[in-house]
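Next up: just one chain, as structure tokens, the form predicted on its own.
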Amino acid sequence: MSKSIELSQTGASVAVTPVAGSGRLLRQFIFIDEGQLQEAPTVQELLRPLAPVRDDELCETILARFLDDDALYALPVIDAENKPLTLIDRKHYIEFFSKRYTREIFGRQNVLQLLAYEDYRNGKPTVVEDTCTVEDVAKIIIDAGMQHMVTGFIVTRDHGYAGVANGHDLLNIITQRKQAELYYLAHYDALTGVPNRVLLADRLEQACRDAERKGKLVALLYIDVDRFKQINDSLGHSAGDAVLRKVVDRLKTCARRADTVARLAGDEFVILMENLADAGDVEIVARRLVKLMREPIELHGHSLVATVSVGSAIFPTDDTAVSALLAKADAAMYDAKSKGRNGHRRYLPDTAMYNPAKMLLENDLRQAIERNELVLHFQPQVDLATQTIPGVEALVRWRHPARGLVPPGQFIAIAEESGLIVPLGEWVICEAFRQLKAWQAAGLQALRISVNISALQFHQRSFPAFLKAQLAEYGVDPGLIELELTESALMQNLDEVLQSLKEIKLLGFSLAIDDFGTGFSSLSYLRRFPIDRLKIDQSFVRDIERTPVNESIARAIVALANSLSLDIVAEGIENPLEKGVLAGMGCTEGQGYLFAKPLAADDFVQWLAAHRSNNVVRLADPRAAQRV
């Protein structure tokens, strides 16, 4: 059965499908509507039609009801004309009845005058309307110090008693809704609204296991802007986005109403046509689009013509692997340009496989550590109570001899696709070793450094002998060194995974769960990883002072490495505002644009005396400074 959860911010309409098992409902979203966002939903969803009790009910009465239902955490009071009065906390009215004789003075009374009683605990509840958001009932409750998070707290309906809502409930609810918006933005382009390369993938496994079992076909047709780099040079990049909108929206006019229309990057596009049943109708959707694109685009003044070029490739004809088929339609796209632009190519056997731009930067990755091209650099983690510096995160940069400095998300794609993120993350390790140890030569501090380890490399057999075999080679302490996972990585394969992590833990490092918050694991799990610290996600940490939602799930993460014995460093920190909030939840550690951006290895040095001479270096403005 699907129910539906309604985003704030991102503008989409989400249809939720349990999967028998699988214990990840988020990962089952299938977006329904890419349109703007309903009204936030409100408290309703939440609402409990618990039965209240009377003012002037015994208070013996009530004991009972608490005493039958264990489940019971609260219980509200109204009086005679059905008004919310109070909300007798179940923790509270037990223990003040487990005390002497207090059966026998109050057993009889009434609940009036057992709240007038000094000695009873009787905290003022929190009353909304139904028709309250989810993010205000948020913003009171942690206004109220949490305080509600288990009691709960009164609803009502033209100010009559309506029901209860449980503060768990509502923080499952925020947490849920937060959780879709960043598997939107994850799986959908921000400029266009259409899927991204990561959801197309999966669309794209699904649709060819769907034409497998029924006989079917399934078509990519992949499609590239001719000349588009003159357009931005000639016109700036908004005209340029203003374009590729455009020619998402004649995308979707030519496609048929089932396929899916996606952005890989840049000025690249693929319509997925699946359940085909002749190949035929592939070449209509191609011939249709090359022809509409050829009409004129109006934008600002100006009438432009933004042609395409466009490959296509069918399953199971041209290929049965799904991973293989989106390069043939790549390489049929490529053909279609060497042939005048413009037009269309089906993938042929003799068909060049050769995409040049990538090709060219996977090459040039390949020689990059040989060349000593790649680089460290090291973003401080502060102690946000007393401002000492534990440590830092170790972040590769690749400076290019004819490109500059590569930001890492123009490599590390290209790095995981080709399975170089191996022989990369093997190199970031051992230079973190031989940077430790060279800063501890030199008389500096003890310092923890933070390396990410990609899942690919963790899940090789010989990771830990790797690990083993650098300890031994650089002779550090495994105790300063951090090696950071994300959920995805750890929720594979949990037997293995369970077994990897202790054999890491046995020589020495500490472990991190980074970006925690955005995946999908599982606490039962989390209880059984000897995992060391969490990292909150920049995504929760970026306006928390104003965002109840960011706010909500920062304080439930903190409260979980608490109850865990887990320390916690929250990453993004841009403002003092945000550091704020941070500290005073009570996490412990916090690093962002605030404090330094990642400097290199000597730069960091010269930043870490001026820190200790209460002289902190900091960017002028942090949200202007380019993001690498």
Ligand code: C2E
Contents of the next structure:
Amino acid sequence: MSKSIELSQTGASVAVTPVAGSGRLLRQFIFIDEGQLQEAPTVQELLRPLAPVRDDELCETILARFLDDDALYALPVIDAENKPLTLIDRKHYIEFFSKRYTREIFGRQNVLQLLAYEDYRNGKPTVVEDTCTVEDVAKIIIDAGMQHMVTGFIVTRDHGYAGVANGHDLLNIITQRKQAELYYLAHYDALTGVPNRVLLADRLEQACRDAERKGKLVALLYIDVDRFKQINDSLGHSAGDAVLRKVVDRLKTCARRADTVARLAGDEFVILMENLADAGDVEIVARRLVKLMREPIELHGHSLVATVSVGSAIFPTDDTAVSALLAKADAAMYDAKSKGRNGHRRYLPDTAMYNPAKMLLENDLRQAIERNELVLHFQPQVDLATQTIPGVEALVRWRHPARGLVPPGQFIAIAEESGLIVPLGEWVICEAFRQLKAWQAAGLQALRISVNISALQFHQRSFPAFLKAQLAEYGVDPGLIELELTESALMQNLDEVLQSLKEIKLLGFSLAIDDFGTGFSSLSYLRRFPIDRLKIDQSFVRDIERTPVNESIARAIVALANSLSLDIVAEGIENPLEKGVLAGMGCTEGQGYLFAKPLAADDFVQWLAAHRSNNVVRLADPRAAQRV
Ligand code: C2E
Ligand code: MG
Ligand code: MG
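Got the form predicted on its own; could you also share the form predicted together with this ligand?
Now the full complex is given, and it begins with the chain already shown.
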């Protein structure tokens, strides 16, 4: 639910929809309390009760206060009713009074007279009630172009002056909360809220150590939803997501209170059972689960059945190496699948130790590059004001001989896990350079190509050298090439990252942050990185015209980009309403199905010609001209 708060900005009044409330992006600012994300704190935590200046005080006494105390960055002014009037900025004030004649004229006058003097401009401070959340304040400051980050803002209680808050304290709180969010994102699954693979591994390790001491058992149940791909493909991703959430609810119902339910990936889950006295309990839980999953799931008036295959392995009976235990439970699960699904198998010494589906894909991918099965598609980026096409994003696809055209969502993660992303990413770069050159040779307009760079690839020491060698090989203009990196790729090993970014920048490439807003960005680093552009993630673009939280975040990102002089592009624009809102808030470029899906190179050239002639026709249309 969104509430609205009144914020007075010396006279002017603005209504703000708080950023806090609901929605996944709110995790960005929310602390974690035992696996739960906490509500944002209020401004009370930032409050510094600083003695204010009365509006009838003389200007020279204010000057004396600044000169006496170096740490005083600004002073609030209040009227006789304890209402705040303004915030006097130290730097501005001292500069104003550094001239003799201003001291003589204004020194003996009171501060109200000074404020009425038109040559004294102090800017409008931000005034907030102390019950306002820090997110709301952050949003106001971002909207105001970050200018109150330095001077701070005035805090009121029941509309009367209560104190001031320093913009840097706010930044600190937000950074800490973002770090908590980073922890949350790194340890919990965003879709279902249960622990992910990383936290599971941690708990498993701990559980096995405990079990060893107490002479108890630990069990892992590996659960895979049968034919989940079919559900997803036939009903769509949002129905698929809903099914996964239902599955988690049922897993929790079947597990005992102290057990951990975790999501490994896609439709694969684990129940970790600690402190077991009897291996027979595993069978009981597994049976209960298989039975419960046979019951239909109600979804938007439809009813569907999603059975599961379960495999289990026990510590220390099946293995004493913690890392091998998961693989054995996985193998047992695969055994259950191959024996007709919808059932449970326990790991046995003769259970086959591999999951052919996974192994095959990884093997295939290894050969895909040599066999020339990878192909780049191109999605245009549109200038929202002129409708021209300044660039395209290159998106890789895999033309698999049996599976058809495979989207990157299905193989990038495997490529990253196996390290294959490095050669794959190198192929993408070479292919993008080659295509750029070919388009130039064919006389196409100069286009910018954006290429996605995976974290692993970017963190290779030799990455800048590789780029340099390819520039020489293909002879393309690096100014036309933009490398897209994600926030998470940039926010690790910051010193090394900064060094690599500088090297790449020196070669002449442009740099963009992809999916901006979904990861963890330290504002202070963002300022230091030689970045050219932010890409607003599509999750904020979706339904932006009727989702205030998305709108305020997109607005904050645009303001942030403006204050750091960065370009901006919005991803995933699907309809004219989304486009309109984004263009209205100052977003200059957009990309999305509204304009075009990612297209094969030849299709893109045709699309570009059609798009151009459409625009030309519209401009040259005499009736259109008359109407104007
Ligand atoms: P991304 O870089 O954020 O790319 C944008 C994704 O959004 C693309 O999905 C694109 O097809 C999709 N998209 C564009 N417009 C719309 C729209 O209006 N609505 C919706 N619903 N989706 C839209 P795609 O091609 O499946 O790529 C997914 C992700 O895979 C990319 O996300 C990127 O992270 C990764 N990827 C793609 N190509 C490469 C590559 O060459 N190297 C690396 N490392 N990653 C890649
Ligand atoms: Mg991208
Ligand atoms: Mg993106």
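Between two forms, the rigid core is defined as the largest C-alpha subset superposing within 1.5 Å. Here the structure is a predicted model, which means the values were calculated and not measured. Numbering follows the first chain given and starts at 1.
For Y593, the Cα coordinates differ by under 2 angstroms between these two forms after the core has been superposed.
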